[in-house]
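Shown here is one chain on its own, the form predicted alone, set out as structure tokens.
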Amino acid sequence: MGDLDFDVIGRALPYLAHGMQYTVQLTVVAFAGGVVFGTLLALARLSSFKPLALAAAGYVNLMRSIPLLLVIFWFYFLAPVLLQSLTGAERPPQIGAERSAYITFILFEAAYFCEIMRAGIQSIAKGQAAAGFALGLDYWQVMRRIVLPQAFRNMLPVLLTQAIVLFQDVSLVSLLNVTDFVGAAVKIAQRDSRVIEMYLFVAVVYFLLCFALSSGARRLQLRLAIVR
């Protein structure tokens, strides 16, 4: 322990700084595109066209039974034969370890964010979506004026405690090379050969961000308790 030199962290901050600011961009997408695709997952498992809701379904299930490491996998080793055969190309297109992690990360989050939204949107009253039909609105029009803010509401800090476990997640692209936040550590510490001092910088820096984002959740959620 005497050996370690913890001045390696502060001459590769610069390059650090540029992985987190990554993950960060990677989760925000995968958050955003996750809420869209897991509303819109919702609204068809809830659907009375049970072909629509039975899709829906078999497609959350099958995402949330399988690890994300081996939905990365696949994304980035299968899509591109599977394009192949599709159009006939002579060579797979390239899609990118960048591109593939954006496209695997929504599709795989929204399957959570899905189920999420389901409860949120069975949490409010029939009566409430009801007297929206009564007033004029159609099925739009109700979902987007009553129901899905209150869903939202109810929701949001348990979509906010999904968020983090996303961040905690992207770690998982640095298996593609990819440069995030932990990709940059490990390289750092292969070149420089001071794995410890990197290894245990990210678990403090991990712990820092997640400890106060849980914090700010639990104190939202205990705010809109309070409200309620």
Given for the second form:
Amino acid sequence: MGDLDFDVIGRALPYLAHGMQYTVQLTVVAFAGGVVFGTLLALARLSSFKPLALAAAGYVNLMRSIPLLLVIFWFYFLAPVLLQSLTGAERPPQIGAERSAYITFILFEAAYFCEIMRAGIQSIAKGQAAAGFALGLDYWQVMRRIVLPQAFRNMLPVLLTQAIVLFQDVSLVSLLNVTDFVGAAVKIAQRDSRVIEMYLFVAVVYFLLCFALSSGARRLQLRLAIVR
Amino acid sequence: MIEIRNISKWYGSFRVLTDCSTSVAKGEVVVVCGPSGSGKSTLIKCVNGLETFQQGEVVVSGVSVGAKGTDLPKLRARIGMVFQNFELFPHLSVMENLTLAQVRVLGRTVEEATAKGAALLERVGLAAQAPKFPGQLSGGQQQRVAIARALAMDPIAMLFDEPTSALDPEMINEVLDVMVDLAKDGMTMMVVTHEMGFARKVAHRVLFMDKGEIVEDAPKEDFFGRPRSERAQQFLSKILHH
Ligand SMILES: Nc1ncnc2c1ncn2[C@@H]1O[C@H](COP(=O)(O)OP(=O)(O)OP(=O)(O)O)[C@@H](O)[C@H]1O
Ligand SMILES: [Mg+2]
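Switch from the form predicted alone to the form predicted together with its partner chain and print that structure.
All chains and molecules follow, beginning with the one already shown.
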């Protein structure tokens, strides 16, 4: 332990920053896509049309019972083959690890966001929707203008907590050899044989960021609590 | 204007409405009363299709509410409804509450809708509250905003479901005053309420419901003078003696 060399971090900083940029980007895209898709799933689960509700519930339960890592691998390796058999192409189309990661995370996170948004929608009293319908708004208008904004606001702290989990989970894509923040650190660590320094650095950065995010979420929760 | 013909409704095997028939003519004010659980809310919600029913027919201004091809949003846009718990949208300002459906359903411009909203807030005495949020208003003010919101759609009839029963006593009159004005203006109204003072003042007819049935449907004078049914007499003596 005597000869730790933290200068390696300074030298690798541009590369690490690039990795962090991808990590943040994937987190944001997966969050936005996951919330949108998850909200649609939640509406489907709450639909009075049973087949739709069952299909959505099946999807959510499936996703929530498979480890994320498996979903990532499956999608990466199986999706091209599936696409090939669907389109009848000669060779499996190249989706690429980065694009594959975007799609996988949206599909996976949507299952969790679905459950959050479902609870949020159910937290809004039925009378609110009734009032919207009574004014002549249709189903989508009632959802978009009345129910979902309130549900989203009520669930914001929980959504942010899930976003922090997502931010950490994104590191799994390094196993597809994608250069996210962790992936970048792994590569430097191996190239320069500076494993301890790099992993310490990664841990500290994750801790600081997640700590800042969760105290932000807590503060937001207090603010929203005052508004009601 | 509103025709209710022999409607019945069940929740599973529990019958909430039994063969209910009545009508409300243009400009008529009909008060619906009866004990808790007698089906008053259910009946009034059948008029704008917020509740479905298994038998019978409801026709509003020539349109059958329960029929398959009916454009319910379009019909509802023309029937105002006021709820016991106000149901203002808490995430929107008072003015936005008034303009939302005008813009989204009637296709008015925001300027038109805002002008209309301002005029109606003025009418219910709340012009200064437009930028506030519902949570910042008293219950009586909220209910007056809710009435203004319904009126903003230029309804051909108004439904009220116990509009004053969630209010503190000192706020009941400010809401009733608005409703009395409306009635005097010739608005067609169906009002579920136990405010018999209001009924005496402006109702043309009074319905008394019990256990899902319309037990009494009489002109105001007859209802208060000599209700025919035992149940209505008991009910009246209960609510008038406190
Ligand atoms: N979703 C439902 N499922 C089963 N029963 C219901 C449902 N909604 C209402 N009911 C029952 O239907 C009956 C009529 O209800 P309704 O709300 O119309 O009564 P009400 O006369 O408006 O009573 P209140 O004065 O308490 O408002 C009640 O016995 C109620 O318990
Ligand atoms: Mg009721």
